[in-house]
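Below sits a lone chain in structure tokens, taken as the form predicted alone.
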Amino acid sequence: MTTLHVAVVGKGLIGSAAARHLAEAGCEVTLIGPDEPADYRSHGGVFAAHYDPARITRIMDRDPLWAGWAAASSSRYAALEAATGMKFHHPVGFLAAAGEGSDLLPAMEASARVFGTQTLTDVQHPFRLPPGTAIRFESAPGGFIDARRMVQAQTVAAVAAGAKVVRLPVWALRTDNGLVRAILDDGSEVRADRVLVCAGAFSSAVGLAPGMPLQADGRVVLLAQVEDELAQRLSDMPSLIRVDAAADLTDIYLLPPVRYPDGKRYIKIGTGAISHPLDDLESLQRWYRDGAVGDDAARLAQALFGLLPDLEGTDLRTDNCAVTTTPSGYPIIDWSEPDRIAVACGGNGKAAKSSDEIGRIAALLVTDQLDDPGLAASLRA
């Protein structure tokens, strides 16, 4: 029988994902996509959303497939720790937090029972929350994950499973004779019986994901700098998502003190109240190269200084990244050319978490094992 060769494009969160669990189901996998770039400012090609080292994972959720995709992605991180030796998973727990009249926390409060996940309505928290704000507390494994690590973690096992790495962007699929052609920065090109595209903002921009409704969306966060003395004070800091009708961010994340790459501590700060469209490939290198616009940075202080007074004064920086966004709330994950090329993009800005589950989706997809049709009719445009 003839071994199923496999490519997938973007080395992101869920198509490294993708790529171990079809390399361990005996595929011949493919994993093509290149490395954070050394340089933003003077960088020509693609970029990525996993450049980050903090990212909230948690089971409570308003949406029950999407409590169980980090159901099912946290409970295999242990092992994906233990298998390549790369600690990305940090339980510290996860905070939600709502104002007077929303009902997040009780459709959270479900989810929750469902997964058997303990929650708390009284805990500490160094958080300085409006009158009348309710609160669950979510212990392990919510909290948070290195995405970067994650994404390392995932390669290494599927490398370790069998799988090639190309480490060049695509630019266009063709197909021809039976197989899929992606072609590469440099010209050559991968032919492979099937190719899932896992390239998130940029599979439509480039042109890999033809007729799938993605939208991008810019995205800015603020990185507040926190000293050893403060660090070590916030240290048993939660992650929290906060939602507050009356508040001028409606909806914030935050994270706790987490070490970045230039070897300094941050407190992550972001919102989805705003965003900015980006719909070509020339919006989107220009959003990932520019940094912030607008006043995105100082309404974002102001909702963290509201949370956390004794960071005022602290330096700031602002980071930009884009979300995939979907009609429906959920990734695309689905053929764009039946039995030839597949789609799993769309995180809508839950993904990271849940990244392991759904690249085992996609995996599936391919390998023509999905036999849920109730949640493959959810998952399609």
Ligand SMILES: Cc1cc2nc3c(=O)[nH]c(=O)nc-3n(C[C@H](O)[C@H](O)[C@H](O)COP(=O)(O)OP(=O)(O)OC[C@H]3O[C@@H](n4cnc5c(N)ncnc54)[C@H](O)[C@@H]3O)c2cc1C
The other form holds:
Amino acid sequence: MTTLHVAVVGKGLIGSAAARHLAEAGCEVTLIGPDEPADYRSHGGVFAAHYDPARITRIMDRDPLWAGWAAASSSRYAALEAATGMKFHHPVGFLAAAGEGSDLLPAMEASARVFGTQTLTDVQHPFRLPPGTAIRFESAPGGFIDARRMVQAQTVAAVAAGAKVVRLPVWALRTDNGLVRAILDDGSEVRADRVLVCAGAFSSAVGLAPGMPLQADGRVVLLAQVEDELAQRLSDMPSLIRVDAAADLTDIYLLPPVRYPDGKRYIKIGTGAISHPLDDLESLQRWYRDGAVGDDAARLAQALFGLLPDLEGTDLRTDNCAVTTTPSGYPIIDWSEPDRIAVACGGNGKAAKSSDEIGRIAALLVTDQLDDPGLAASLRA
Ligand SMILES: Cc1cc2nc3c(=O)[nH]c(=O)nc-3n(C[C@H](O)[C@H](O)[C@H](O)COP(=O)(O)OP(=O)(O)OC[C@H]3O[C@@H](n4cnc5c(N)ncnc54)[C@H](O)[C@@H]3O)c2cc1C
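Please supply the coordinates for the form predicted together with the named molecule, as a counterpart to the form predicted alone shown previously.
Zooming out: every chain and molecule, the one shown earlier first.
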């Protein structure tokens, strides 16, 4: 029997995970996608949602499918770290906080019960929360992952299992004589039996996922610099998600002090409550390149200082990123061209922690081993 050659387009969180699972399953794998650009401002290519050292990981979720994917993925973090010698998981704990009238905590509690996750309702934490706020704490594996490092670890593991890596963007896919040709930036091509598109927010903008209801959505994050003494005081700060209908930003998340590539430590705050639809390649590139922030930064700063007043007066900076949303709120893991081109896209702002399981499911799809044939359709519904 000949070995199935799968080209995975997109060396991000889902693509690198899928490539590892495919290579470990015995496929010939070519993982195609560029590294992070050295200079965003002059970069004319594609960008990614994983250029960050701190993405929240938690099992508790409003939605049992997402909770299951997070549980499955986080159960494999330690093995991936051990196999590659690359640490990316920081189990500092996760706190969910909900204002009066919110249904978040009962829904999270239900998913925690399903996956045997212990939660606490009364823990010490550094946040100033309004009266009436209820909390749930999830200990390890809750916390955060270094998304850049996790992509590196998955890629190293994929290569160890035999995958090749081509560090260029793909600008077109053509189906020819039973093969798919991925046309690369330098005009060369990779021919494969099947292609799996995992190009995140750029999948639709570049035309690699025709007909798939994927929407790119720009997000601004605010980074507050934390000096050593404060970082020391906040050393046991968990990751936080807070929903509160009475707040200016109804839905925010916060990461503990983490060292960034500029050598400084920052606390990061972001929100899913402000949306910036990005409908084509040019607007996506401009979003990453030019870093427009409107009043997002001021509103995030107000939310941050409300929660951690000690941060007032500290140096602030912003980062831009883009998530990929779908009508169902789940990733799309399905064929866009039957038996030739599949997609695994649409992290909906929460797939970093679950990327290993999403990549594994996509690997099963492209090797015809998905034992739940209704899954692809139910994720799209
Ligand atoms: C501000 C922000 C905060 C977030 N916070 C969290 C969080 O706390 N917890 C969490 O779980 N998730 C979080 N997420 C979501 C998470 O980062 C994404 O769901 C995840 O990165 C999706 O993985 P992906 O592989 O689909 O996309 P990406 O990680 O973006 O990877 C896509 C890859 O495709 C490549 N690519 C693009 N176009 C092409 C092309 N034409 N050819 C080849 N390669 C291409 C890119 O270079 C990139 O490497 C956050 C996202 C953002 C933006």
